[in-house]
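Given as structure tokens, the chain that follows is alone and in the form predicted on its own.
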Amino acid sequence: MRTRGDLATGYLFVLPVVVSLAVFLIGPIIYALYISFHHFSFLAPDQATWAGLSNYTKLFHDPRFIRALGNTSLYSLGVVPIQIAIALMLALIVDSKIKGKTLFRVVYFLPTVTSTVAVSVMFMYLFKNDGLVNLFLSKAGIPTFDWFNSLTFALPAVMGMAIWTTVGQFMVIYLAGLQDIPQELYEAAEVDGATPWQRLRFITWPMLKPTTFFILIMSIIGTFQVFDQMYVISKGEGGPQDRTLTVVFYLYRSAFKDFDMGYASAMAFVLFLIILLLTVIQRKFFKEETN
């Protein structure tokens, strides 16, 4: 039988975590929700006035927010599928019987643990007018571009950087999923004369669906929250002509440059609802696929 002393001891052990969550997570979320219904600035918090739903309705009449949401959606659509495909391919390569697997893992994973700001600065030098990328293009007789100042190529260039930076992280997750697949399935398929492609299609891919679902959710959340690459590449402006302006970038500008904290908070909750909706849709789709 548990005594009151045992219960009290248990509660004391979890109390620091509960207090930390309440103070640093739950409390700020509730306060941000409160702020989102007010005209609020940290420069004059005592002059906050009730705004009702005006901050939320303003979002969908704000051309910069519409542009930022479009850029973010396009960025996610471009990065997520390529990211997942490359991560799976690299995981299959590293999981195969090749020499130097440890070296490959380190090389593929290294960009993930590198500072995003450092990677962004490196790509700025690679993609500048006289950078390495344009040098190779000119040698091959292909037209060169001013990548990060181009209305057409600024966002795709950042997409390429994002894929290179994060694909190693998802490769490791896929690798863990591959190593959980029972080898007996592959041995039985080999005895039955299954080709490598058939083993991949009918054993590996179905067994990796839970892993793929997790990676898909994490990748979408990451792409919808992109900020630092865009900030560094565009030098804090979101240019050229808002082509690299994302929702979180615009949220930052609204909160800390325009000091419209109520509008920024409303933007944050709309972004949360979009990500939640996408997660629910994907979960339903993957459940139907499993059934």
Given for the second form:
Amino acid sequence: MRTRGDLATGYLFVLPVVVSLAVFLIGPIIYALYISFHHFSFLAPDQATWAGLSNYTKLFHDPRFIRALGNTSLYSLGVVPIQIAIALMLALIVDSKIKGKTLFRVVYFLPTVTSTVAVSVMFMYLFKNDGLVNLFLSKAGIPTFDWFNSLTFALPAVMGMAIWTTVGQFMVIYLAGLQDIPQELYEAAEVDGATPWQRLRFITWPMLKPTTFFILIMSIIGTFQVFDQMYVISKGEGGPQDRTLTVVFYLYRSAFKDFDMGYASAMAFVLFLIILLLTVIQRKFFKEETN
Amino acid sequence: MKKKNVITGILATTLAMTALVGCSSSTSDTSDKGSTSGDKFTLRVGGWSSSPQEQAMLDKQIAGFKEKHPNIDVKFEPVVGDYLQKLQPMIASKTEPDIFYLDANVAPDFMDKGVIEPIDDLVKKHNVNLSDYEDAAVQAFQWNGKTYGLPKDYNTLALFYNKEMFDKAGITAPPKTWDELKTDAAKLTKDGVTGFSISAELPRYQPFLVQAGGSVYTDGKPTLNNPANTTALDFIYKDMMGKDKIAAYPKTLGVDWSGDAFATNKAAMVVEGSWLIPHMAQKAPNTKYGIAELPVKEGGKPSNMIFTVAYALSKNSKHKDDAMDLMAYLTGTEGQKVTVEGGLALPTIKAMGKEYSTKYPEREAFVKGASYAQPFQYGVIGSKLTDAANKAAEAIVLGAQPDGKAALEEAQGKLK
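Starting from the form predicted on its own shown above, please give the structure in the form predicted together with its partner chain.
And the full complex, kicking off with our chain again.
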């Protein structure tokens, strides 16, 4: 039987979290929603005027937003599958009985804990016109490119960087998933004479499904929110020719460079709806698969 | 039971809110103290963090002010990272410093929305004479007949040229015209050196554009598609860079800005401001170089740009009079003496400009440039216009647009 005192104690315990969520998360979100329906500048919040849906309709007529959305989708399409494939492969390798696997685990995980800015600066040096990558390419007789200043290669170069940085994190999650698979399944399969490929195809992969679902969602959300890499590499411009401009990047520019916080907030909510939609679709898809 | 939950929840939230409100009001209480003279109080100065040399100069200026006003403590609060991103929330929450740096390029947004204090009355009260300042620099901070800031220093553009490379190529004097620029650049392009480097940015190419009769912003409207504008863009980015390969934009040379291309001997001539001088002293102290006025198009008028930063006064300052004193001191004769000695930028007080010319005769191109310069400012659409115009030049370099005409039409289209 709960008493009044128990109840109060309980609330007291959750109070810090409730308060900090309300103040730093829910409050700002509601305020951002309010802002998104106004012509609103951070310079003069008291001069805000009602804009109705105009911020939202403007988005779909803004070629720069369309380009940003296109870049982000392309980035996500490129990064997510490759990232998952490599993460799974690495997890399988470091889970097997090879020598020095602890070292490999550390090496693959290291980029994840390195700051994005540091990684970006490092990649800028590697992919410079007279950088290390081009040096190797020219030695091997392959044509070189000015990667981050090329209309074609700027975005793929950033994708490569993103894959390299985040693959370690997903490898660790896969590793945890692999270690959760009961060993008996493999033993039984071996008795039945299953080949290593069959074991992978019919035991490991299905058993990893929940892990893959989790990684897929995290990866998609992460790629749709990409910002820092592009910001550092293009020096806050999104160049060349908006080729590395992503939705969050454009949102940031609208808010703080063009002084249009209302428009930026509308962009944030459109991005939120896109991510929500993608997650719901995947959830449905995966549920049907597992049933 | 359920109802009780809700009530407790509401109570908890209200409690939290009151706690927060209590917090914020108590902080403003403390800053209220000492507004009357005699008490010791603090004036906050906001700015972006810059080079150690510039910081040392500001420290010296502030120390000079403190000596005269022992009851005022002046605290510089540098913003590391994006200045505007930090400043805007501070203004929105009324916690901005008493005076702060404001770049002319973004100033119209601040002046138009009236979020900074017009200083005309204070200027009169404190016997500051606006006509002592360079006219273009003051005008950059005037809007609808009101003045919103005192310019602290400025910069213009000039042509930096490498004397050793000039000697080797048998060129005796820096180019004065576009034709000379082209022939010199061709002669200088050899052995891994590119004759001329200029970034694909409006704040570098605009003088060339205006020389050829073009314009960027007239009567409050963008005029990027002015037919005369294409000449300069085609000349620099299509012909010299694209076709003849006697010029390059810094990124193709593997550096971030043309100043670095100059310091690392990758380019023989660059267009930059006097900020390149300390950079050269640090990175390439042994390079012998000269500074000349920008080459002018045959039959065209000389043109230049003025980049200036002012101290703006916060609307919410509790010590507007004292803050004005500080602004007047920092931008006044005594404050700008330090600017002249530091030599990073040019003084905005006309009389001090003469001192600068005598002290650094080799840098007179910057002072001369100021006399025919236009401020780097395009009203409230400044950031969008600059972005579109930068991309236009970049589009030609990268081959995304065939020529200046198409690139500028596209840029103008973005500004509707």
